[in-house]
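A single chain comes next, written as structure tokens; it is the form predicted on its own.
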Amino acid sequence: MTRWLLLFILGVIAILMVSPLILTVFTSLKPTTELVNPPWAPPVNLTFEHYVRVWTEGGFSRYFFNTLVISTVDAVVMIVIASLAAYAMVFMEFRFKLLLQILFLIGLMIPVTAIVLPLFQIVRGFGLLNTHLGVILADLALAVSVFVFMFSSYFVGVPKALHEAARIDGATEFQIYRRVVMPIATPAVVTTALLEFLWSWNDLLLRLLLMTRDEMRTLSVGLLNFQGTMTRDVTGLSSGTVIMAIPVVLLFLFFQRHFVRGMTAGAVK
């Protein structure tokens, strides 16, 4: 009885979570004449005209490219920076190590909204407004603390004997990092890549602040073009939302096993 009750509760929660996405897909596939129908009713005559309009006239092809470039570079560079920093924190001894750990900890506690104006001044001072590089550097600076601690929690579980054996064999620290530690840390790498890609893909605040030119905008900012003060392009907004959601959903479907392993690794070590 308890098992069936739990399954029922989980089923209801799943339906509540999935239903907004289903309604969005239905709306994006409906002709304009069917918008008067109930939103939960599936489209009678499927149409992809809204997707074509959003992709071409709405500029989503350009927004998609900008978002893909920024998010991909964010994920790759974050893996390198966070894993190297975590390796140094776990396996190496150096001066001011404790101070550096405290600074990373402070980075976890400071909200983005508290430093967004100083961040804008810094990016503008370096002449990086309306550039991919400016947004990428801001993304990395704001999220690096989270992933340093994530990699550290995973590296702590790597046997010290394995590290010491490689050092005795004459391997350098970088060789140990690249050939011994990182191959074992695949779940942490996948988790970092997915989370950083997701955060960068969906971020709106920094994109609004640091990218004012239309040709540099991303998908999250592009969605605002379909909302006005008095009117709202419901079909365009729904189509744009689906386009924005598809890459993230596919990534999680392909790498969900590694993602779960990476998220739970630190909890059992």
Given for the second form:
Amino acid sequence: MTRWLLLFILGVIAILMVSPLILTVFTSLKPTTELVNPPWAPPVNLTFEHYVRVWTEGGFSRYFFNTLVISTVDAVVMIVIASLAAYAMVFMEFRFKLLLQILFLIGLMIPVTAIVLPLFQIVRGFGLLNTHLGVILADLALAVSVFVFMFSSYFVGVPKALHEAARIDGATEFQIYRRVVMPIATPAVVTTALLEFLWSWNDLLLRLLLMTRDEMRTLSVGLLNFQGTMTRDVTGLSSGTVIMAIPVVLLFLFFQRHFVRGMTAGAVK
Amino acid sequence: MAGVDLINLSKAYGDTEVLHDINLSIADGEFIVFVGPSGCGKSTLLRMIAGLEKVTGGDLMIGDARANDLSPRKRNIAMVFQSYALYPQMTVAENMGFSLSLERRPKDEIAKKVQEAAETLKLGPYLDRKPGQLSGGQRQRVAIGRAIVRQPQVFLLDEPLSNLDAALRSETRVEISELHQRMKTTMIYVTHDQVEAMTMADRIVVLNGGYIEQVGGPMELYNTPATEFVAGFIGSPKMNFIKGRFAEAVGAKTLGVRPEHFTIGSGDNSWEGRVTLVERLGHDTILYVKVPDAGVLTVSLNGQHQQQVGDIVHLRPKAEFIHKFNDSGRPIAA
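Shown: the form predicted on its own; wanted: the form predicted in complex with the partner chain:
After this comes the whole thing, all chains and molecules, with the earlier chain placed first.
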């Protein structure tokens, strides 16, 4: 009985979670004439015309490329800098280590919206407005604390003896990082790559603020094109949303196993 | 190959000194064992020689060079860890050849040295396996192989057998001894197991509370312990310590009698007691005998004996093997 009740509750939650996505997919595949039908009615005459329109006329091919570049660079660079910083925090002794740890901790606590104006001034001061580099640097700076913390929790689980054995074998700190520690940190690497990619892919605020020129825009900002003050292009918005969601969903499905392992790292011995 | 000299060596963490004024000269090619109870500083001392702990006082010489400030990789040492510390993502061959690959040695030279070490340690069939696919004993042999391949000046072994089961432990003990005889490299071995120390060492260093209690050959430590602590630590079952009237009768604060140095039989100087427990090992029979004013004494009799729990026995310590200690735990000369 309890099992059935549990299944029912889980079923209801699953439907609630997935229904907006299904409605969006339905809307994106309907001809404009079918929009008068209830939104939960599946499309009668399937059409991909809205996808073509959004991709070409809507400029999504350009936005997609911009988003892909920014998110990929974000993810790759984040893995490198966060893992290097975490390695130093966990395996090395140096002056002001505690101070640095406190600074990283503070970084975890500050919401982006609280520092968005000074951030804008800094990026403008460096002449990086309307550049991918400006957004990438801002992304990295704002999220690095989270990933240093995550890599640190993973590295703490790496036996100290392994690090010591490598030192005795004659490895430098960088060789230990690259050849001993990183190869066994795959779950943390995958989790960082996915989360940073996802955050960067979905972020609206920084992109809206730091990149005003159309050719520099990303998908999240591009979606706003389909929404005016008085009108809304529902099919365009839906198709754009699906285009934006597909890569992330695929990535997550592909790396799900590693991702879960990374998120639970250090939970139990 | 090289000897190791510890000159007034000390180690402190903040204000707390954990090793005090250690002086020891380890000869080239010697097999020396650091032994002592948990927390005595034996592993810390080994890690200082390895370069994994900073020396806070005195001098550490490896060969003719002062090694206090040398990084581990410049000391030309190899270490076998208690936890094996094998690189899980590498195969057995890669683990063993890792140090040589860091030195950018040619691949065929690395392969040849790994192969030689693998043959010595009977690891040939496992070279392509990952550590996770090996048993505990095989992993320990890989860890030893990783050390051999480097041909270091000094081998350091930190309780390498403590994760193995009893049978494998004695087997590996013999293998390490044979390896030392073949290689003639200086080996420094840390253990808390005095049986390992007695069976493997050329010389044993007994540590207690951060001080060296005694340094000597296994039989020297067994026959003429320098302190009450060494007398109790070396030997299994451990020495009986008797205070009170029995000790005072021979002019000592404490009387030490090893379990195997009792005979059973009545007589003028025998001590009467009741058997409280009997352990029959086949080659030996161990009796626990409660003697008034002496406590429970352990008696080891060679061969098989018929005593039962509750029997009254008369113990007679062999006079020539009695150890007498004064108030400070030092032996009283006969």
